[in-house]
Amino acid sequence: MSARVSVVLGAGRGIGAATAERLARRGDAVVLVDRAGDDRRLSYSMASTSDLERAQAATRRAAAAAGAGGDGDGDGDGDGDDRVIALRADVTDPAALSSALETAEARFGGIDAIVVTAGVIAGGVPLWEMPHAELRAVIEVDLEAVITAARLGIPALLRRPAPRNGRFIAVASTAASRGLPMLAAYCAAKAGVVGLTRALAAELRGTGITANTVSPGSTDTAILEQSARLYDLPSAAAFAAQQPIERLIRPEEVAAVIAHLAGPDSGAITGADHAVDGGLAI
């Protein structure tokens, strides 16, 4: 049973929720963090408090299924409750995120992996016609929040004594390497995440901490439904045809790659962007 502690930012639904569940299933203690509320700058709903509660419950079930006393409290009941906590915090708010990370460290004695999955999308018009509030939402959530997570989270990873095997992972997108019309701000933010993480990998030389990105293609999430609306498509299913696998990617498939990168056996992998895109970037 792994004794690792993983923090997942943006864990209320989609890839974040799937990642939290996957990490718990392999034995990690997991801290789910989400703002669990809407962003008034955007016209669609974010993950709610109910979504975060459901994600926490699913992650606890996964922890219990992980085996012997999966709750980590040594009583053998395997309910997973003591190994999984959920916190409400806006990842764009340094004070709120700092508090969440401090809670995680106090509860579990340290942090081994930080996974940033929080993201939003907006656009549907040329960049010069995009409302400023939407532009700021995309840059703040998709790029600046990753910067904040690195600035606050990497020191926590470094507080683990050497030799350590800390992991910093951010979810980017195929949009980091492809110019998607009417999504210029989103493309810029995701490209920034990839560049940022490569630089972090260089800065973390010799520390035992790695930094990587994962770039999903069209994945069956609420954000993809919003993308379909921006392109005036009938549903997210319409995006399946653009991928060589001819289907949408499941959040669980992206989570599987993230979980590997967040684990102790991925120490030779750093500074890389990992495509989980069904061939979309070909």
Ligand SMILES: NC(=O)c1ccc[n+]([C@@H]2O[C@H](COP(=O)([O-])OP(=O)(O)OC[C@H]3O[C@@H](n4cnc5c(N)ncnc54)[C@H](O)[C@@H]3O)[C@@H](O)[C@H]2O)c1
Second form
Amino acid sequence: MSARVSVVLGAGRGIGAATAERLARRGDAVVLVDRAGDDRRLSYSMASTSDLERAQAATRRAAAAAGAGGDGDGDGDGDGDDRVIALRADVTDPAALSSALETAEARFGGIDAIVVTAGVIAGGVPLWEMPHAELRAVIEVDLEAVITAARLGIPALLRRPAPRNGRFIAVASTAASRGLPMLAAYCAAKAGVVGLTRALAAELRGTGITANTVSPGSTDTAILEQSARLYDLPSAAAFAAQQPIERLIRPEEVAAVIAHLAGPDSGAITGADHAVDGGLAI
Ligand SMILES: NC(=O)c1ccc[n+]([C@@H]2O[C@H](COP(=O)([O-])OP(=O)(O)OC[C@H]3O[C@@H](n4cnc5c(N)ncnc54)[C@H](O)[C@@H]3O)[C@@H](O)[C@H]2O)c1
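Got the form predicted alone; any chance of the form predicted together with the named molecule too?
Following is the full complex, with the preceding chain placed first.
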């Protein structure tokens, strides 16, 4: 069987980069997509171009280590180069996202899994005091871009001939199920993603394509560092105590669950939200 093709949106660092690496290690061809540049509406940095290059290099090393599937570039050097590509695209821009998906399909002959990890955070004040530009950034990236990714990406998953094992996975958050003060817009967007994905699962009935969300708790990435700043905490480590596991979650631990859902063995799981939250939501 030829390798599965997975597209990871927001793969420049953090959970997305860990997911890309994990998928390549188990033999998928992987397309990493990230805006790789800052969003002027937000007061913290997004992944940079060098972050995206680093994530691509790590994913290529993982593809090379996967070995058995070969690296597919026909030159037999096993370096993983053409099983893994990175593209710059802003997921809130439908034309850019569409072009990235077209490139993935053309390059690898189709798409089997789309994982939306791109996300931003803003808040730190009650909703009614939140600057409009920050509100728009949260709703556009955390909710509208997931809707766009589904509208543009699911037709690509459907273009695979039946019987399919297509997968649409969006990263939501514990914020989807808990009312976190000073993060109301983020909570609204993430709850929207869970609702959206549940409905997609019903719409995808009988297609062989599943739709799921993964909801991390406090995970050691740049978003959590920004959350600590929003709450005036000394560092992200302060969030560890609120989780029953009494530590932060590693991005690789979230990636492991996403990778299972993105694989061929998860066909009986659809419309579900999967907490990887160290018990934060209980
Ligand atoms: N870290 C946590 O504690 C935590 C908890 C719950 C949910 N999440 C969610 O996990 C997902 C991944 O976040 P992370 O923790 O790895 O943080 P992160 O900031 O390290 O990663 C987010 C990535 O998304 C990219 N991105 C942002 N806007 C984009 C856009 N418009 N187009 C393309 N790429 C864009 C960034 O450049 C970055 O590479 C997010 O959806 C986040 O909301 C994180």
